[in-house]
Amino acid sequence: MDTNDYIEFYNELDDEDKLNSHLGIDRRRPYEQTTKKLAQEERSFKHAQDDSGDSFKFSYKAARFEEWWLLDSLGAFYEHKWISDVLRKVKGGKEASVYQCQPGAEVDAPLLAAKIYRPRMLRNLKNDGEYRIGRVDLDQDGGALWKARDINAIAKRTSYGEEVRHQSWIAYEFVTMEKLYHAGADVPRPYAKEKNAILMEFVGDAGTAAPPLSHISLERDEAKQLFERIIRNIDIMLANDRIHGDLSAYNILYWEGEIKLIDFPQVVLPEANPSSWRIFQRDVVRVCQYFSAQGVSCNEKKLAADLWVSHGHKIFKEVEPKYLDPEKPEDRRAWEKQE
């Protein structure tokens, strides 16, 4: 069950609660009516007394299970000033949504997008090991992990083990957007992360998300234009160490003529993972299929190993990835031989 079933079925006892009271049916216990009105009494209080991430109250209207994913994965944004309200979820996706927010007192922006992960046990990621070779994985604060402990917990693939590395993959992406943002990308503004969620920049207005490339038609001029700077934005990307992984015309933002990339948790090192000009060639043709479609002509191979050469990278036969496997260091040292 993932998070949106569960969200359908807290909604669906909502529901049912609303229509067992106006049948005059209560199906709780004593016990269970008289904790929930002391919860509901102590949070009023705490409301009134302080602005922690307790007392955290919004404008959506979440479902039961959402509401306590809200505040368990915004309450610190809250608390530090960041975001003084949730206004609506623009996005529901695989691994994470994404919230509308008002801004607090500390940032200086119209609207804020909150990128919430679902939780650890609720998402997949068994197949980010392709992604994962030749990072080295990141603590909370974007720091390489030094401690033994964390480091062998991720090797057996523990429990622990897998939170720190669920809390590496969402590091990756922030310390992505921090880099590519101060380096002139069209990336959204990051501003700050916590253990479950990233706060940047919200790309729209109050009443509009900006749609993906994906769903917008392009005149040719304006196509030749933007296809053009998403070139520019890989070039950047490379030229700070980094493939975006996934990129396609459904994780470039399109708002007013502009472009903003997004989704960088699976970027991938150049130099550190032996498939990666394989992977860099496929966000490349990506693109290029989608803007061939609006009339751009491109060549796509070439224009990869154009891209990729000018950084210095080599073109170099890799190991298939199933044959790799990022936790044991002999895979790592057969690559480097065979390069």
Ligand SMILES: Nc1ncnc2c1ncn2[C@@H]1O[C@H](COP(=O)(O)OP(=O)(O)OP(=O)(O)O)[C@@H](O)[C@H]1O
The other form holds:
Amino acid sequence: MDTNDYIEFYNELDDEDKLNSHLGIDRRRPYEQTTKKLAQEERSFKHAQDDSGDSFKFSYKAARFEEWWLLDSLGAFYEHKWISDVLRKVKGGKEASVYQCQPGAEVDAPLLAAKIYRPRMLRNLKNDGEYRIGRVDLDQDGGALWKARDINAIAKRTSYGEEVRHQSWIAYEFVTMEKLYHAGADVPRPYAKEKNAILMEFVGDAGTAAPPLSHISLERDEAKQLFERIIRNIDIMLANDRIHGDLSAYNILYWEGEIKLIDFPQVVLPEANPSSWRIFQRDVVRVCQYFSAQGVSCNEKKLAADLWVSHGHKIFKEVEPKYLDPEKPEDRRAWEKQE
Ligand SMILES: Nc1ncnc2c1ncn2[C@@H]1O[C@H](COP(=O)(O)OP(=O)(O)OP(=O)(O)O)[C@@H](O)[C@H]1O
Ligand SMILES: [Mg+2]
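Got the form predicted on its own; could you also share the form predicted together with the named molecule?
Whole complex next, starting from this chain.
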């Protein structure tokens, strides 16, 4: 078993029961047999680590497999002195887990957040097809993919292609954050990206991570102010040809009266995606739903339309792709006409 197996392994293993069943180990069998096997594997992995010289150790008490996963995902950040320690897990999610990190010598920030994606095989890809339409896939470094080999592999959904697609998904999150951060949007400052992880400004302080807005009740005046701030951010995104695609009170962090928008891998390009107007409206509606519960009234449809049109986009009816059935006479006629 190599490190990658462990990474995949780890993600399925959140409790001892699953651990045992995954290993095919009968829980009635002596526990030492399990631990002995694991200890052997751990020793050989640690040995490989020590051979690489300066080993990365951290204060966060990770579970066994999680530790390997962290070493694999964050090792390069450590080597480049972007981080010096992993302090704690902030949140384990369906798509990714987020850890609070101590910055290394190369970064001047109080704290950092590392978002580590689940390995491709175990991620519940948010039906990414809809979001990928009209997006050029990106390589690990955030540049457009151009090699026919990669493009074909994605189209054919080979295992290699799925890995490239996974990389592109992560790269979109990072390049979008960079773009929006430089455009003055309220997003955590992005610092670095590795194969499986993104390093960014930590929102919160040493003891507390900023909660999402969905967990917060606001006074009406503050709600009004923050609502306007979010509209300003949506406007900046449109000015930069980006739609968040999964915007809601769950993906907006609140800290000391300020907000930060997070979670961008599914970002949509307005001109290129035939569903962009629908996806954009959904973002605006979800934001309005939260704020109307906080006492801020808004006409969500009108707001979405005004923002959309002000950036030169057209409001269009989405055309559902229609598949013709040669067994149906009307479809057959339509098909023959096309011919
Ligand atoms: N920069 C940050 N600073 C502090 N906490 C953060 C930061 N980024 C993310 N988090 C925390 O991690 C959680 C998950 O982050 P994010 O929304 O980007 O991932 P996700 O893939 O959507 O995960 P989930 O499936 O749980 O929503 C956030 O809700 C927030 O609690
Ligand atoms: Mg999220």
